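Just the one chain here, laid out as structure tokens, in the form predicted on its own.
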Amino acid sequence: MSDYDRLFEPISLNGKLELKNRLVMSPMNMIMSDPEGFGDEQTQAWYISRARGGVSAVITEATVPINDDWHGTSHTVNARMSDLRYGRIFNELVRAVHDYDCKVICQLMTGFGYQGKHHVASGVPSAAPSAVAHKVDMRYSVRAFHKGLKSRFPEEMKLIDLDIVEGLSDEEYYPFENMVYDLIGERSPKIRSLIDGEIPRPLEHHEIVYLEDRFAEAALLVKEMEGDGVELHASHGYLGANFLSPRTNRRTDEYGGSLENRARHIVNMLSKARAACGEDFCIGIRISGDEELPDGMHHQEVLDVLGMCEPYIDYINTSSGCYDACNTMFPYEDNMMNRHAHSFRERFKLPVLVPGIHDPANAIKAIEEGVTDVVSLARAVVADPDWPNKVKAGRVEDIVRCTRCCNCLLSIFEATKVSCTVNPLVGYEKYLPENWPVNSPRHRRKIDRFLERRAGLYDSEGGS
């Protein structure tokens, strides 16, 4: 019997879903959809060999229901489930996917809101629930990217002793910020672009209307598209996430002002996800336990919100902070979020879904300590794809281990191609033959089969 036995029992997602064991992968964009949001070869052959590496599902990268300008992603080109042709595409993944006994959950993003940048075409900005532009506090960020960071900016990032840093006052704090952020800018102006947010264009009633049917149309579309579930983006401070905290919505109509008000467009999300697909497919959400700022939504607030989604929801997936508040975000050490899931876990009758934790002891721990139900792997399968795989054969001293300098997310926000500095194939899986759908154990086998009557047939006719 091995130590790990407990982190490979299947589990069941509140009686709708069905996992083969408590290992998933996280919702990660590694920019592989093309300007449109169209996913291809490469998009597959990514979640095909985190599938073979025996995670019980994949939660897709964050996915876009709409084609309209304001979403604010076009810088990077967020998958899309707008229409038939996104659903076509995503079937594809589904089934190859499935080849592996591995379940697919669509995470939906209705926009990157106070995040977002202007369309790189039409010029249209992005759409918020208020005029507020985000910004990066290095307080609350620096020390997730320090390694990264360290390697692109060697100097600049001597300024910066990390403990002094998170210490400092709003008057000691601003004059330091506008001097590293400067020389930041002079070497990269893609990252210093990202520092500082463009003011979006609040959105009218009627278009957050249209949001919340958009976002139904969307999961109903995911599940006649033979998708296992679908996951509400409501963290990390995309738009979802802003109607949520006080920092970014000040609206005064019935979106705004009180925490109810601030919640009605996530559960009318939900509740209309909810009636469109049915009790029987399974719906969950990605929130953070806390936004990790002093002006932020906190977590007692969370846990208010979460009641209110209760009834339309099977799972809560667990996150930290927000992109003006990265080190929670992207944590630089396991069991950083283990609070919050716990937290989670003792309030609602839900399975909980806890990210952040890399060493398969940690893992097997919050399960058998009861913090989580399922552990969400995000870094450490962008590293290892066959991290569940070699923690069941009892191979944990060759797992390739990521080092936690935020590398891929930081060529992400470069809008260079994305790479990993202790796994070269990342972003070049679709050149693998064993991630090549054809080459499945289930697919293979049918191939043979018609391959073997091919030939008969021919040999019967004396053809060569």
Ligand SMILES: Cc1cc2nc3c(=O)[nH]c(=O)nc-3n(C[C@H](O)[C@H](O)[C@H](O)COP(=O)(O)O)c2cc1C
Second form
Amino acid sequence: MSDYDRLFEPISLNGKLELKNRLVMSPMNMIMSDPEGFGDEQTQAWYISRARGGVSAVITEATVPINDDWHGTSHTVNARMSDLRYGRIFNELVRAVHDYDCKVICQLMTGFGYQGKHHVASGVPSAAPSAVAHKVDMRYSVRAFHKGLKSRFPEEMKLIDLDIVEGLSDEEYYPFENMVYDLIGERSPKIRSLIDGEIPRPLEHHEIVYLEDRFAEAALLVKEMEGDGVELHASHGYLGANFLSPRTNRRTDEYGGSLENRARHIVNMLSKARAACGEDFCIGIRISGDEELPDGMHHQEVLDVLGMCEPYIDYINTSSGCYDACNTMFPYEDNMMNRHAHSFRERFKLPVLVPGIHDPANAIKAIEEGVTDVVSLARAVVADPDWPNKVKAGRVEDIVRCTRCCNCLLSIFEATKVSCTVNPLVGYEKYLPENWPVNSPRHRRKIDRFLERRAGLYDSEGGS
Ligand SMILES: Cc1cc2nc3c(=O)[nH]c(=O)nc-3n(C[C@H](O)[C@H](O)[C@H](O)COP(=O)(O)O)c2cc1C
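Having seen the form predicted on its own, could you give me the form predicted in complex with the named molecule?
What follows is the entire complex, opening with the chain shown before.
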């Protein structure tokens, strides 16, 4: 028995999906798709390398089920699942990952909502429930990115004493924010545009229904393309979350106002996906336990929303905060999402996933203390894809630790090419032969058999 054996016990996601262990890869958009949302051999190699590293499932990056320019994602580029062309590529990915006894859950997200930008080619603005623009609030966000920002903006960051900034009142804070954002904008217009948003176009009622139907179709496409499940992204200030939050949903029709109305879009997407995919297919939801903003969505409301979703879902993937308040979304220390995961687990009879744990000792503790059923690894497997296998082999000291500098995110925000300060191979996985689908264990067996038989041809008497 090793100290970590319980991490490697199998678990069933509500009887719909069997996982070989309690470690999955958390969804991460590494901006590897092309501008039309097509993945390629690099995307495949990225997922294969993490499957080889020992997780029981990869949850894909946020994947968009529509081609309409108002999805608002063209500035960062997201994968798509909007028609069979994408389904075919997804199927190749699924088969490659399955070769490592690893499942594939596709995270689906209908759009960037109020965090979106106008489409780079057509100029069409992003669409959201209401015409509210997003703006990152440093008081709730800057600690998460502090290390990475200090290396990029050394002079500007000298102005920011974390404790003082976090204690500022609105009257004190906003003039300070304007000054800092202007300085950042001079140095990096790209980062400025991401922290200080555009005003989105409010969605028409028929477009909301259209999104629900496209979501259900995409879920069915994932199922038919041999994916193991789908996850609705209702978190992080994207379109789904915009409907839920009173900050961003000012609608007066049946999709706005009361909590039931604000949850209607999410519940409809889930119920339509369930009807399309049947009872046996695994469907999960990603949701923040709290938006962590004074005027945002709070935990009790999140529990009530999950109560409405419960008939249609098989697991809850915990997150926290949103891009306007990302200290807990990209936690600067372990266990920051545990209290919400634990609360979900106490309230619902559904398996719970939680990220934000990088140290194996905290991972096993969270499982043993009943905080969560599954630990989902994000930046920890960016830094070291072999985190699970090393823990299983008792080689914890060999893990390359994530420093939480958030360079992975900042590099995407800046240049749309991901990189990691402790793992130089990030973004270059396709160059490693061990990540080529042709070198998977299944193909390896075929190749070995061929080589054996070919050798046999020459060994036999009279062979040519
Ligand atoms: C580069 C990057 C991209 C991410 N993209 C997504 C995404 O597409 N969907 C999602 O739900 N979360 C996304 N996340 C959030 C992670 O899934 C995870 O919740 C977060 O990083 C905190 O966990 P960690 O401390 O283990 O990294 C992303 C995180 C990173 C670092």
